[in-house]
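Starting off, we have a lone chain in the form predicted alone, written out as structure tokens.
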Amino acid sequence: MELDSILLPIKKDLILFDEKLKENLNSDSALISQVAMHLINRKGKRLRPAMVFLSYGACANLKVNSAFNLQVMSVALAVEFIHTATLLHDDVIDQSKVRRGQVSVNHKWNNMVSVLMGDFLLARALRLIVETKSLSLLSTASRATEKLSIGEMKEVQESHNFDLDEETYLQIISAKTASLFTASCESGALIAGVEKKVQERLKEYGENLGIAFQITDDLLDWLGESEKTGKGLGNDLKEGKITLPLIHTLRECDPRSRKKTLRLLENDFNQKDFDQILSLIKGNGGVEYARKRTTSFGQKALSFLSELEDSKYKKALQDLVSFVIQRDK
């Protein structure tokens, strides 16, 4: 299923959406306009967004827009904000040169004007946040971003260890990537103003639908269609990131294969070398071990959400499970 089929229940919300962020990036200074028109230009998923008003709607179960409410739109606005500066910073550290299939802005302008820019969307997603007036969305938002900034720093910290073991990996991924899942989709029920049983069910959704997303993110960075996911293909391999179908591999296969594996993965190497990694992950069953751990994590984030009352929003969340794990870019 296309996610837009998916996010019609929230159309009118992502549309107006879409018009707020502009407003919100507006700026006295040229140079965050400049940057900011290129990255509205190459607009991503707007998962993110998408999570807080579906939480919010399926918990309220509204029967208007309902990214009218001030809060709802703040947080989603918020949280996008968190998400692209996270990715900025991303591209400096990992020396990206192409993003959402278009050139970085590190890569555009410079390091220095993509490092800013990130202090400038966290800076406003804070404002914003504030603007709510309330602690608890507060918290929720500055919990997540420092879980973020941990996994982060947790992954760097990890590069190039080919000894790392799955629980580590998932640790980083639940913090780095899952941390906003989770806080879009408890914001959405904190606003809500659902018992706290139901946020935390909220809560737990968003936290497997994020690692389920992760693990696939990294599938595709194996197996993916650069015209597709908009990088090249093993570009986390070159960056010492360490995912599951290897971390699988290295776990299972027989020591013969280990060490040649590890002797291809110490050396710089090539297209040649990364077809023979990748060989030697399927005929070890890494991939196959990967889409069945991203199946099950979505499997659990489903599950999260039977007690919801039945509404287009709460099948628009069962749905992005289908689309998180079948995705393809």
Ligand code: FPP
Contents of the next structure:
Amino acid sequence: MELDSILLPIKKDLILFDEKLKENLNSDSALISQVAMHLINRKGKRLRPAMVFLSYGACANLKVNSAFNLQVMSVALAVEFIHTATLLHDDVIDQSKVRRGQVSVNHKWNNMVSVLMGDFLLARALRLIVETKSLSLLSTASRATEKLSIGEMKEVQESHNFDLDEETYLQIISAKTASLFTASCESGALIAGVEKKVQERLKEYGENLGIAFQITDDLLDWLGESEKTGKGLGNDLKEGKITLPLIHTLRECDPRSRKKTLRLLENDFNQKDFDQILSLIKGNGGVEYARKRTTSFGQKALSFLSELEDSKYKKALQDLVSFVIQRDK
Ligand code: FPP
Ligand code: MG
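Could the form predicted together with the named molecule be given as well, to go with the form predicted alone?
Full complex below, order starting with the chain above.
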């Protein structure tokens, strides 16, 4: 199913969201305006704001109508700003040249501009959440931001560790990616004012969806098409990031293949080496294993929605799970 069709119940909200996003990028700095124009040029999937709207709708069982709900719109904008800030910083860390199908900010301008634009967006996100006058929302967003910074730090720390195990990998992606998914869903539920146990279910949905999302992202780094993903392939390996298909392969393959792969990984490798490692992954079921794990995290995500009353928003949250697992971009 296409993402646009899944998000039809919040189409109006997303249109208003795009307008507000532009408004909120205004500042006195000409350079910030230029970078903002560049960022707006290629919008992302807007999954996190969509999750704020949908979680709110599914919990409140009301029409979302964000035009009249300042809190929902402010949090949706804030999570998108936090997400974009992390990408601006991440592209510096990963030395990426492409993002969302266009030249990345660090490559078009330089690292300083990318880091500072990230700081600006983070500050704007803070301001937006402060405007909601809700300490709970502020606490949710600040804890998620802290967690994703710790996750990224751990990933940096574990890079080139070819003994990385699945559990540590899952901890990293839970922190660096799932934390903002979790916060988006939790915020929607918080604004809807549902009881704690329903908030918890939405949080768990976000956590499991976020993990499934990142495993798929890591799989796409091996198998994807640049024109669709909008970013370079094989970047993870170049940065020494060991992800699930390779973790599984190094764990399962015969000792000779393991030794050979480690030798390739420890030295500077070229396209031929990448292809060799990829065929070893394919031969050892690394792709199937990663897919199996995304499916199981996806099912777990769905299970946390089961007790919510049926609505078009709940249906969209359910369909998002299939989208996240099957996506090729
Ligand atoms: C993308 O992962 C990066 C993240 C999900 C988190 C990045 C977090 C930080 C840089 C630290 C905190 C920053 C702020 C502003 C608080 P990826 O590299 O696997 O994905 P990619 O392939 O899209 O680059
Ligand atoms: Mg990256």
